[in-house]
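Single chain ahead, by itself, as structure tokens, in the form predicted alone.
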Amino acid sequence: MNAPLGGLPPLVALCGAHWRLEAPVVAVAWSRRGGPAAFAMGDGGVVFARPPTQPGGQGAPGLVRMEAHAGACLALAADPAGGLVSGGDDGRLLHLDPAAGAASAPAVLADHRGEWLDHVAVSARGLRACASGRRVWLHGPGSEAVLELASGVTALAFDPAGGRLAIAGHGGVELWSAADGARRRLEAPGYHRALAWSPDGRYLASGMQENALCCWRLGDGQRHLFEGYPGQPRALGFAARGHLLASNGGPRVVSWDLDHPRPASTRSESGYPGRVPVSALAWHPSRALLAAGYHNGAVLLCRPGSDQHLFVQGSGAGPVTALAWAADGAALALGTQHGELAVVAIPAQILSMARAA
């Protein structure tokens, strides 16, 4: 995996822009109104970048940095109303508007001084959630609340409609309803460390510390447990139609067909058949195409269930910590633990080769 096959340069050299900073990239998200990619940095800043407009990386605007948190920026999420929401180890929940420029100060949505806000989530209905320890704070129109949990919160995720908040922890996942504040417990033994909703809201998946993946079909409460991972599946993602669930947890991306009568029998693998663990992944928003990041810094585009792949970036940039597609699927943003970050305009010819997902 050290270099692309056939001597072809990786996509980042052909149609991307690339930078190296001094702090690790913690998370990445795209502003949802055609804005730039935003990178949450371990030194407290948030950096904005746009893909190049011309071949060879030409035409890419420079980075714009906004000072956000006094210590480290720990979490980042796109705000459906525009801009980004971030949480940090200074206890502040912030709203950042990239259109306002680097000189502008982020808006403070909440100040929970003394807390480390290492999880944030934003709903389509305007609710913002953040968590520290065993508490979740909810901020938004008519919904200021604090939820106390039985165990430490390890992940937060609103469903696509914005009406339910999933809260992961020990022994299962809790669902909080924005309509009436009711709480529903989805029990499953083990420590749940990552969450993902299917785009249609039918499925909720959690990655477990016990090297397993749990998935609930919420309509009838049916639960599936997928085992056999060599490591913890902490990066999860659904195909656009919501029927395929992909995860890391080993040296290849593993996918499951949830609409099959026996989902546990449908395991398929994607990407480079090597030994380097997958550290991050992201489904294309409309195509049958996966972006996979590895612990050695390589990033590939993969066909689900196939060994076929295309290098976006070669190895050597440190573990890939964050991957995200732009909402229109025309660009990919990536970041690494060693402070490498890039935005790549994916050629339309490549996207047209992947069928609709």
Contents of the next structure:
Amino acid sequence: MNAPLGGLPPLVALCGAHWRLEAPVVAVAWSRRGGPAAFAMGDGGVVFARPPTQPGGQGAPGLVRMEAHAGACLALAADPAGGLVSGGDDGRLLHLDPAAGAASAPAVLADHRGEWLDHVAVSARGLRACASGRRVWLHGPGSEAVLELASGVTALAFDPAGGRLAIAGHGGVELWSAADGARRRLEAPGYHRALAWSPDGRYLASGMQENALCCWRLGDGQRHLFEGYPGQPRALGFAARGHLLASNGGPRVVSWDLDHPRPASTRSESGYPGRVPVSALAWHPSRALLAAGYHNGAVLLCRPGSDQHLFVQGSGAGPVTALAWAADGAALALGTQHGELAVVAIPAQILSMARAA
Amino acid sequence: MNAAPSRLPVTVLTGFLGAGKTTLLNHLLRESGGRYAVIVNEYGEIGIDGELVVGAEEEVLELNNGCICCKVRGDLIRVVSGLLKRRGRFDGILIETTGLADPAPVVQSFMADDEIRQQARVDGVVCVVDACHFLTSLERSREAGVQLAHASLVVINKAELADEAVVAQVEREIARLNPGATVLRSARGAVPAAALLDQGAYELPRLELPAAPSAARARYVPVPQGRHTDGLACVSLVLQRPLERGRFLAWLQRLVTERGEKLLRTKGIVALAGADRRFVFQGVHMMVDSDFDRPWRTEETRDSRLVFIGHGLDDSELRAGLDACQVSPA
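Please supply the corresponding structure for the form predicted in complex with its partner chain (the preceding block corresponds to the form predicted alone).
Below, the chain from earlier opens the complete complex, with every other chain and molecule after it.
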């Protein structure tokens, strides 16, 4: 998969803008209300980029850089109320407003000096969570709390409604309820490293160190374990509608349909059938379309359960570490370990070829 | 899948409290000329001269893969992942472990995690021992033997304070229990930084095992076990006839699955029947990394050399198992 087949240039050359920076891209998120894509960088900065407005990459405004953290930026999340929230190894939890301009200083939401804030999450109700080691801090309207966990925190995720926070670690996942502060433990032996909620909040999935996915149906506590990955499924996500769960963990994206009575029998693969591991993925916000990033830098659009694919970016830019669709699904942002970042406007003709999810 | 040259080298320092780990660490930071991130457990208690010193709470986690010896350090995965995000600012990572720590979960963290393995590699495990006290530690404490077993390089510190006879005895014990380790003597942690910082001890193409003939052969005689630290022993075997691929791989798989907890280190350079390339492997407990390496050279003896270090190993059983993997004599 060194180059797109058929001689077609990748989408980034046709309708994208890309940049090469000195630091690795740690995470990417789109600020709400039609804002730019924000890239958290390993040198502590957050850079903002917009997709080009005309074909051929013309009309792309330049990058805007905001100095955020003193060391590395370690985590980034879009704030549903606007802007972004970032955590860094300087212990600060920041709110960034791209409209404020490069010269503006980000607002400091919390300062946990001496801690590395490696995970942040923001709820639809305005709660902000950040984690370091075995502690999770919650900051928000009417609630300031510190949760102590039995093991180091490996991932944080609020459910789509914003009422529950899932905290992953060793031996299971802990659920914290914003309504009453109650904690509930979902036990499952193993080391849980990544989290994803289904859009309706009925399912919670975790990616495990033991090359497996664990998935809970929260209504009745039923648990499914999906095994047989050659690697660790650390990038996972649910399709916009239904309960199709996709993850990496091998050279292809693997999906399971949890609406099926025996989901393990519905395993399907998508993307280029090669040998390069998938390193990142992102579902389109409304269509049955996946963006998959690979360890060699390639980024493809794929249809679930199909070998069909379209190159967004060819290989060579280093492992893809960050992928995110704009909220309207009209643009994709991507970033790599080697500091390559791009924002690509995805033509409506391409999106219309994929059915609604 | 191995040895992407750009992977960040990680050096692990083990050794008992008082053996001189911190002194050695500071010496390395001064002498190497490189920029290193340092991960320590006892953060704040000791003076380390590094630019970037990070504390990590020792969090040993069992993996749920049917093997109780598959453990990783959750704190290290976290800190190293964070350091890798800001890559380009340093040349390597130095990890100082606590005096009683088992190095296996440290090394296994780098073998078991896909993301970390793609970007970082353990370059070597350095065990710092105190020339005057090491033999006593070895007799009294299981941990001393375990640390020695995992070492790719042993620094005999404070050698100038001990009798030459004692130092020689220390060297013999090291050679008996871990014949593959490089041994250096030092005074106050002063050893050449280059020798410690570019070992490639876990890179299969750089795996070296002492050749069998003449002087070295004495080392290859199986030694009666059980004298020290819960029967820690090293079994080194040389087989002249090539091994049959299917039988050998099945044997090795069964060995590490069934004996993984007792097997601290395994290493081998193997001649498989019909293969033009050397088959090399190295493992920590149940985790084994293996690959076909360079072709055999024409002047080379195509024998198989294997080393097993562990507790209560039965050398005759290992020998018999491997004998059964050999192809029939022509």
